[in-house]
Structures are given as structure tokens and as C-alpha cells.
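Below you'll find only one chain, the form predicted alone, shown as C-alpha cells.
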Amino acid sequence: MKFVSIIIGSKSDYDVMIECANTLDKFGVLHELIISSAHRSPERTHGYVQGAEERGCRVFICAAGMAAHLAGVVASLTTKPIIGVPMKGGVMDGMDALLSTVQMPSGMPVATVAVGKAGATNAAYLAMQILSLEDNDLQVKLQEDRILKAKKVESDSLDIEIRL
């Protein structure tokens, strides 16, 4: 069974990362969501990543704030694609998490998306684009979604257009 794993560093990340899960649901992509901390539960994180890989996880999405080491720790445990979602909070309101997530050492890549809800949604889309390399049905769904988004922009514009 192929699926996406969403790992959040704490329960406070849930309200944002449910957007990621909802986006995957919309496209029928199997996923699971757990709380596991790089700092408070490192053994749980290690065991979960190993077990998820064995069960068919293809992409890991990791959300954490402040020091935001979760994505980097998961990257150290697997060669599967990792997508990091920096979370708001801390003294820099998410900028610290963004910098921590994006600044990985050579050979330990973490694809990093925007801070917060936009990042949660984009993490789901990026995971699906990765999965669509081997899933033509998903690729078609993503292409159809792009077409619908473009049509919505045109429709929205017609609702408000003012011309000379």
C-alpha cells in the first residue's frame, strides 16, 4: 500500500496540518497523521519512520515550529522524499522554523514549503506530484485541478471586471 505520512511535532500543529490531510483526501491519496517530536520522543520518531517505510510510505511530510528539527531528523532516517512545513510560533513567528527547515546540510535534502496553512496545502500538492510520477490517474487529477483553478480566476475576474 502506497501512502503519505504526515508527522507533526506537537498537537498545536494539528489545526494547520489538517489542511494537508484534507487536500490529500480530496484527491483520494492514502495518508496517516501522527504526532512525534524530534526532541521529546526521538525513539518514537525513529521507530515510526522505519515502520512507515516498511508499510509503503512514499513521501514524508513533517511539520514543526521553532527549532523545527523534525524534517531533518526524518531525512536522516530515510532516503524517501521529505517535505518540511515550518510552523508559526516562537520569537520569530515562524521565520526561525523556516530557516531551520530549509538549511539542511549537503546530502540531506528537505523540500521546504511556506510557513503555515499555505505550506500545509502545498506540501500535499508536492507529495502528490511526486506520487504522480508513477500514478497516471493522480497525474490526470492534478492536471484537471489546475484547469479548474485557472477557470476560477477567469470567473472571479468576470465578477469584478471594470473596463473603460
Ligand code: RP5
Contents of the next structure:
Amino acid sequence: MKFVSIIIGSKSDYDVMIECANTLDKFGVLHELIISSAHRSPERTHGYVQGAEERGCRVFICAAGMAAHLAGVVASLTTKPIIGVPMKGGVMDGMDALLSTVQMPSGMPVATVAVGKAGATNAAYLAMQILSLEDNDLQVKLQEDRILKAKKVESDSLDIEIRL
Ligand code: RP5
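Take the protein just shown as the form predicted alone and give its structure as the form predicted together with the ligand.
Shown next: the complete complex, the earlier chain at its head.
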């Protein structure tokens, strides 16, 4: 069974990261969402990643704030693709987490998306684009979604536009 794992570092990340789960839901992509911290529960994190990979996890999405090591730690435990979502909060309100998540040493990549809700949604899309390489139905759904987005731009513009 192929699925996507979403790991969040704290319950305080949930309200943002539920956007990620909802986006996967919208496309019918199987996923799990758990709380596990690189710092507060390292053994749980190790055990979960190992077990999830054995059960069929194809992509890990990891969200953390402050000294955000979760995505990097998960990257150290698997060669499956890792997507990191930096969370707001901390003294630099997300910039700290962004730099922690994005600045991985060479050979240990974490595909880092935007801070906060846009990142949570894009993490889901990026995971689905990875899965769609071997899933034609999902690829078609993503293409249809692009068409809807383009139509929405046009209809939004029609609502407000002023032209000569
Ligand atoms: C990180 O520290 C979590 O991912 C969260 O974004 C941040 C703050 O955690 P809490 O103190 O709110 O639990 O590990």
C-alpha cells in the first residue's frame, strides 16, 4: 500500500499542517499524520520512519519550527524523498526554521517548501507530483487541477477587471 507520511514536530503545528492532509485527501491520496519530535521523542521518530517505510511510505513530509531538525533527521533515516515544511514561531518567526530545514549538507537533501500554510499545501502537491511519476490517474488529476486554477484566475479577473 503506497502512502505519504506527514510528521509534525508538535501539536502546535497541526492547524497549519492539516492543510497538507486536506490537500492529499482532495486527490484521494492515502496518508498518515503523526506527531513526533526530533528532539523530544527521537526514538519514536526513528521507529516510525523505519516502520512507515516498511509499510509502503513513498514520501515523508516533515513540519517543524524553531531549531527545525525533524526533516533532516528523517532524511538521515531513509532514502525516500523528504519534503520539509518550516513552521512559523520562534524569534525569527519562521526564518529560523526555514534556514534549519533548507540548509542540509550535501548528499542529504530535504526539498524545502515555503513557511506556513502555502508550504503545507505545496508539500502535498510536491508529494503527489513525485507519486504521479508512477501513477497515471494521479498525473491526470494534477493536470486537471492546473486547468481549474487557470480558469479561476480568469473568472476572478472578470469579477474585478477594468479595461479600456
Ligand atoms: C518544534 O518546535 C515544533 O515543530 C514546533 O513548531 C516548535 C514549537 O513546539 P511547541 O513548543 O509548540 O511544542 O519542535
